[in-house]
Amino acid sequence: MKYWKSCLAALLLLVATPFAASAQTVKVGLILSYSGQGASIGDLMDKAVKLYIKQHEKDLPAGVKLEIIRRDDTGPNPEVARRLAQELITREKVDFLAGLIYTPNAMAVASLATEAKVPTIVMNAGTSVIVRRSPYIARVSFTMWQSAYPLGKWAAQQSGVKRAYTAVTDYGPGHDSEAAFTKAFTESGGQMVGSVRMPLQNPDFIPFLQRVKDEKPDVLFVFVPAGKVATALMKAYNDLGLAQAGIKLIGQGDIVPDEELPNMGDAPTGIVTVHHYSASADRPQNKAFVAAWKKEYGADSTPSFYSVASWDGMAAIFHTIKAQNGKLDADKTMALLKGWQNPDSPRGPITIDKDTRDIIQNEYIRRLERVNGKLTNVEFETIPQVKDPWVQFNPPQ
């Protein structure tokens, strides 16, 4: 009798919990820098992931749970990133890889994504060729060519400068930025008078910028990774008196990241950059995003382009989960990512190119100004829906 009572109790328990057997956990392996020189970047990206989940977890299909498994790559360390990705794939059985601040790390992970058929959402790394390294990579961030090429055209055609010098960090994104700006600037009638590449790890900018000052170009185009490195660059630019020497500074948004502007108190106004996001933009979606961010993380905290890409990356992941009702198939996921659109991104409308799996987005020409006493990137011109120019110049073989 006791046996049958036990069986009945077990049966009733199963009937009373109908979702127990159908519950589905979707695992996302998030590879970011939580220590080292990129720790502040990793923090901004992770905060965006947390905020998106907090606001949208209720939108997941019934019975579907999202699990974020975080791993620290400690900075631009491709060997570490590859090992972490391998562990996430084989031990944790993740459904997605995501994050990837640095190009070398993203490149190191690409072959693993292909072998294991794990959809990988690049939330930052901006070297153009990354998406060609694996059919299971989609990028929601940017490419260096998207901003550097339009800036090269603008500098030669609109700003009146004729002689330019480039100074970039010596790795993939820097090389892309240098090539893109140089091509556009010279095609538009400008003259390149010099170039220099600076180390990625612990750079001392003074000797490199001294070379620029000695050459006396009209304009200096710079790329360095955003964050504390950008602040160090700006300090060196000021200390050497390049602005007083008549050398204008221009670059991509990395050199004046929104979250670092409070630390650049002595930065000269008038610096022109091209970028896909400004925290100060008047777009309603951006105002709502910034308000939610400050409510969650404090009035003195500011989201950056890192944050927006991570926010949009989670939106893309949620889209594929909802479309498949939580039962994921890697190839279906990639098909859903191709052509995915988000008209309500804080940065403006975005699309994942159905052919390249890369981002299509607005680029904004901005000027660094003081607004109510604070340094602010003020957008004054929009270049709509820019595809990566590198793809057009370098079609697949």
Given for the second form:
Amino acid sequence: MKYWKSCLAALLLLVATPFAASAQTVKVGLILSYSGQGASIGDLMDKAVKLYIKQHEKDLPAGVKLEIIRRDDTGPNPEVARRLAQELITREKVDFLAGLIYTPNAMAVASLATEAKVPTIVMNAGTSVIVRRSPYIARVSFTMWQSAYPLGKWAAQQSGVKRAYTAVTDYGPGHDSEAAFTKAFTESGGQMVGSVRMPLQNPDFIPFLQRVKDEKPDVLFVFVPAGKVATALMKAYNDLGLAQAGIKLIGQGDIVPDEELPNMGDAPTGIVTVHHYSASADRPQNKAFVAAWKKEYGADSTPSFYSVASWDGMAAIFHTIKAQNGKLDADKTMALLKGWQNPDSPRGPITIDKDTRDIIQNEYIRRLERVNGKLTNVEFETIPQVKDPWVQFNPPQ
Ligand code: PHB
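Switch from the form predicted alone to the form predicted in complex with ligand PHB and give that structure.
Let's see the whole complex now, leading with the same chain.
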């Protein structure tokens, strides 16, 4: 009896082995903020990753499994992000790193991506230089220059304002935003009358905006790193009565993220921003995306620009897995990412620039309006297929 049992076990092993050998698990180390100042951003990115997988897992090659290994960087915290990336690479042996909301975190991970040859998909961080820090980084989100530069031109040429002030969070994306807006605005005939930089951690916006109010510019350009911070900024703008003082507010989409609009009750309508995504856009691909989102997460949940980047980031990852039949080679993966296109992104057609590994996408000029009583970013002009303008002014050495 014992003999037959062991014969059966051996037979089962023999039958099962070919399947076991062909089963392939692709591991993605997803570094997001699940706590701290970016927790609401991380949540909306994670939800997009989950929804993408739910809809598309069936498209993976037979026998290929996807495993998402989640890690919480707790906010703009480069030491934590680097430690987590190290652990994901050495212990978990991930095939991809992904996520990365904040620029300092993406910068901290870059050299590890290079040393270990781990393709790294930046799903939010927007400082231009990030993609230059590692040949294993591709960005599916945006750059600050991509929106602030066209906004500066539009403000000087088409909105009738002459004197501008900038107020930005004092770190990479804030510095890029300030430089891009200032260059475009002054090149187009506008005049800068002041600039302030505000702290990244626990900012109190009132003293900074008070200085702006005292200077009485026509327009205030602001960058803050989205999420709940954007609503705090809007509250300070309202509480100080800047709109009533005749100081228009403009910025990138980061100051009016779609999911925070319901919390910005008193925000004055008419705020113009430039960005690559509005949840209210009526492209069919976006309508389908928002409908699927609301079905999954409820009518009160709204995908934001970070959700769309995470969604597209998963589409890019899936593309490389399918093209390699689940057996990933880092250099082949990077080659597949270069020039990758998605004509059906909810934000409009996108391409990963084959030379820079950075995103090329439409930028939309939008106005904050009340639609059916709800604050909405309404797109009214499209700037097609914008490459990062920073590259043109800072060519690779
Ligand atoms: C960044 O740290 O690069 C960053 C964070 C939040 C944003 C934009 C950029 O909304």
